[in-house]
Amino acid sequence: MIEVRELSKNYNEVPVLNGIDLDINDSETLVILGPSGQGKTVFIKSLVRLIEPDSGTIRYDGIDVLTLPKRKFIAVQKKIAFVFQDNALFDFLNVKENLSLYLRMHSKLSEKEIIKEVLRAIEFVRLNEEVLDKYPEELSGGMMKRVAIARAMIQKPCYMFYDEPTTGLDEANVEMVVELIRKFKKRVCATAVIVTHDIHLMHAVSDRVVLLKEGKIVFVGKKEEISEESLHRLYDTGVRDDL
């Protein structure tokens, strides 16, 4: 379980996160919904300490990770996988090298065992072995997203985080991502946090939904409880630069 209390972050004295309180339950898919500029990405990156908040607490299974020195936070990081909006693949490594890097750094597996895990991950995201020798610049947007999800699978996380996983994808690839998020939940990691502005994705995968507006939570509950009027009010807003 992840418990967030009074989480705040300012940029240039402008509040981006404004005292957020939220519990993320084990084995749930929590979707944080809202248009660009409302603090969604700052929030999800704060949860994994890619961004350090100004104040508040974030507890993973009772441990306040914001008070941990970076070297002790590594043990928590090993339980976390993050799929970035831009995928964050290393452009100087091919797909096989991108996928095997984590295991080479954090496991004692043999080369044969590492390749076995890489092949299993590629099969999981429905790509063939021919992709392994390709570099990110040779892949389509949909293929890069699937490789990013495959890399997360290799980590075997306890907590899965997705930042805008369908942005820039066509309809067919959006449906592929929806399928993979569902499959990931069943076979790899049951707890997921997804930041998105995609209402279709929210309806397709969420157990609970958070509506975030101007750095504040304005709704937490089931998707069935969200009215069209609430969504209209959420999206009918002036926004800052994407945060």
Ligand SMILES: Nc1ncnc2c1ncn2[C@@H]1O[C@H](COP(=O)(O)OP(=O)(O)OP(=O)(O)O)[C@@H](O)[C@H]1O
The other form holds:
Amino acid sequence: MIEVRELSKNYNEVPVLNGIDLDINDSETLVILGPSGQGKTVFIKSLVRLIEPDSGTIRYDGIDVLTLPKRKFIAVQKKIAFVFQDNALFDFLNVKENLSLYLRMHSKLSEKEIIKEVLRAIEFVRLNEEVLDKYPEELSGGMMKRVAIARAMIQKPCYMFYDEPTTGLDEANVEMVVELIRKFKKRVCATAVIVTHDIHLMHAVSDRVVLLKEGKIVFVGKKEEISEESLHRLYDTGVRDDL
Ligand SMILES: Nc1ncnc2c1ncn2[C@@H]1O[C@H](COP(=O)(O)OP(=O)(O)OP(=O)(O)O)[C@@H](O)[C@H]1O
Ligand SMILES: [Mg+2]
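What would the structure be for the form predicted in complex with the ligand, rather than the form predicted alone?
And the full complex, kicking off with our chain again.
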């Protein structure tokens, strides 16, 4: 379980996260929905300490991670996988090397065992072996997303985080991502936090939904409980802010 209390972050004295309180339960898929610029990425990156918040607490199974020295945080970090909006694959490594890197750094597996894990992961995301020698720039957006999910799978995480997993993908690839998120939940890691502005994705995968507006939670509950009005309010404000 992840417990977030009074989490705040300012940039240039402007509040981006404004006292967020949230419990993320084991085995749930929590979707954090909000238009552009509402603090979704800052929030999800704060949860995994890629961004240091200004104040507040984040507990993983009771462990207050913000006060942990970085080297002690590594034990928690090993349970976390993050799929970045831009995938964050290493451009100078081919797919095989991108997928092997984690095991080379954090396990004592032999080369043969590492390759076995890599093959299992690409099969999981339904890519074929030819992709292994390719470099990220040779891949389509949908393939890159699959490699990013395969890389997360290799970590065998307890907590899976996705930042805008469907942004920039066409309809067929969006459906592929939806299917992979569901399969990942069943076979690899039951707890997932997904930030998105994609209402279709929210409907397709969420157990619970958080609506985030101007760095504050304005709704937490099941998707069936979200009123059309609150969605309109959320997105109208977002659009106006963008103008
Ligand atoms: N490093 C930074 N320095 C200054 N301001 C920042 C920084 N990172 C984020 N912000 C600001 O914080 C606000 C929230 O940004 P964030 O990236 O979390 O939005 P988002 O909800 O993820 O939007 P999007 O849907 O476009 O990804 C924005 O106004 C952004 O400009
Ligand atoms: Mg974002």
